[in-house]
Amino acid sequence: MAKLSVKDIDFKGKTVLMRADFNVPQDANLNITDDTRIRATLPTIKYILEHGVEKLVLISHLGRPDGKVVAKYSLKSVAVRLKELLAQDVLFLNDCVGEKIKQEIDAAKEKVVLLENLRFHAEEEANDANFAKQLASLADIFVNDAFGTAHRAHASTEGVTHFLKSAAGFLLEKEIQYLGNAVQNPAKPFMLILGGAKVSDKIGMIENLLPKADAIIVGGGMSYTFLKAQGKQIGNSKLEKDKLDLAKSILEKARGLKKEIVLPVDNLVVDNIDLNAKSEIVGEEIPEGKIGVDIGPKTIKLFEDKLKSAKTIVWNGPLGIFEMDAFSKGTREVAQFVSTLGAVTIIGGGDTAAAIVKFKLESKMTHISTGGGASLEYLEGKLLPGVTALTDK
């Protein structure tokens, strides 16, 4: 990566402003239910602290407060968790800009300071230059380790880089390395597993990676639009009617490129989606009134047979409604199989990452992206403003 990394920076005696992605899920009592994103930033935080920094000022967003102060989106709980993970005090301040905040940072005895949710200010998402300048005035150097927001040109990702020397943290660097290799130079055979609800979410990725991939394996809700485009019956399964022509054109393009798009040959179906729904396995054709919720056993076997020779696998989107145990078998079994292959396995963020964590397979995958939208856009071949804006080496 031709951008400055934390390893290129002399932190001695400096105050560092670090953009992290602490957008973590919380329960009704505001307890953090999954701290993966916090843990993912620890290598960068620890490296900066070990290299003579005066203060480390951490900034992040949480949820979508839309420019207003919303108590349930406070980062207070993150400060508590960070203190536990770092085994040192973390000072939490109740805003992220202003003279008072500046004074409190300067006076702080703690080395690590976490500021309140950036998105309590509408100027953050508007990439307001004055707001970015106020953030930058808190420090001497900027480090971005928030890959999950790198596809957004916000004040804390793009704007702030106009005022400070800016470097990539280890997590951001790792994301770019693995996703970049998958896009530019994957070890072959290169297989793509696509799932999730919508074809429309994955169009750019399919178009960018279809010429490079040896096969594209499609499951989840989006597979029914492809099956329908082939003239198959899909009952009441998820369908993007307005994307049928697009699905047909993708299938034709794949044929022209002599690339295989592998679709389900059997499906787990129900009458209605609830925990106690009676399910059955049907073939490629889904009967009227039935809803496809997972791939069937023959499809699991088919997908595994296709994947066993892969050297690189990029997976974006679950193969069924994995959140409900009764409909999680397809995603779970394919994930377990993929984890044994010894291939480079890159898991796109969001639901796919959540599924891998649910099945306790994270340690067996090469890389799990922390950025759903960001990893998708990077795999589409788009430039990410939060990465492009960093200082060149």
Given for the second form:
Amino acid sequence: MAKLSVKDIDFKGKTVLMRADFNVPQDANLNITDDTRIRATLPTIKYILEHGVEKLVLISHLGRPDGKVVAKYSLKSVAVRLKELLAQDVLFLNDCVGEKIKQEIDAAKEKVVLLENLRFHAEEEANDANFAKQLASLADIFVNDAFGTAHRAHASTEGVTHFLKSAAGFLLEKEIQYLGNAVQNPAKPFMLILGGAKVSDKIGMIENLLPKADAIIVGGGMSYTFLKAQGKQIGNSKLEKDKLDLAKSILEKARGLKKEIVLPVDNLVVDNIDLNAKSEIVGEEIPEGKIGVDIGPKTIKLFEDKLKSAKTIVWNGPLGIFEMDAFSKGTREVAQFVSTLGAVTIIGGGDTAAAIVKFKLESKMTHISTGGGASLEYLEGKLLPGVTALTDK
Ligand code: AMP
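What's the form predicted together with ligand AMP like, now that we've got the form predicted alone?
Shown next: the complete complex, the earlier chain at its head.
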């Protein structure tokens, strides 16, 4: 990577400000229900602590408090969990800027300090220069390990880099390495699996990767807009009417580039999206009144046939409503197949990552992105402000 990494920094005697992504899900009693994001950043935290740092000041956002103090979005429980994971004391402070906070950090006996939610201040998302300067004044060096917010130019991801030497943490570096390689230099054949609810979310990615990919496999809700664009009956399945022309033009473009867009040839359909709904398999034409909720067995076989020669696979979007077990077979079977191929397998964040976790296949994939929006924007070919702002090597 062309940017400074934590490995390039001498941390001895320095106070480090580190942006992490501690945006973890919590239940009604504010217990953390999934600490993956905290654990994902431990390698960077531990590396910094093992390299003679004076103090490590951690900052993050949690939820969308929109510039106000909202108790349920406090990072307090993250401090507790972090203390357990590090087996080391963590001081939690109830704000993230100001003279008092600065003094408390200086006076702290603990090496690790976690500051309160950045987004309790509207200046964070507004990328306010003065707020960024105040954050920067807390430390000597800045480290960004929050890939999940790297696509946002906020005070703690972009603004702060104007005032401090800024390096990438291991998690951010790993994301850029895998996603970057997949986009710029994939081992071929390179195939894309796309699914999920909407075509509109994936257009940028299709446009950026169509010229590079050898095939694009499409399932899930978005496949029905493509099938409809080909003149097929799709019943009551998910349709983005205003994207029909776009779907047609993508299919034409693919034909022009001699790239294959592989669509479902059979579907699991129901009358209502309901746990106990009676389901049946139909062909590529979906009868009136029926809703497509998963790909069918012939499609699973077709997708597997296409994918078996792939050396790089990027997957974004489930192939059915995988959250409901009865409609999860297509996503599960294709995921299991992909995990045995020995190809570089890169899973976009968000729902696709959740599906892979649900099927317990995490350890069998090369890389599961921790940032849904950020990985999508990166795969769309956009520059991520949180990455470009870091100090060049
Ligand atoms: P996305 O965030 O765009 O990747 O969309 C993920 C969501 O798409 C998941 O919640 C899936 O349940 C949903 N999805 C996948 N297939 C279908 C389908 N056939 N109909 C409706 N929603 C779907």
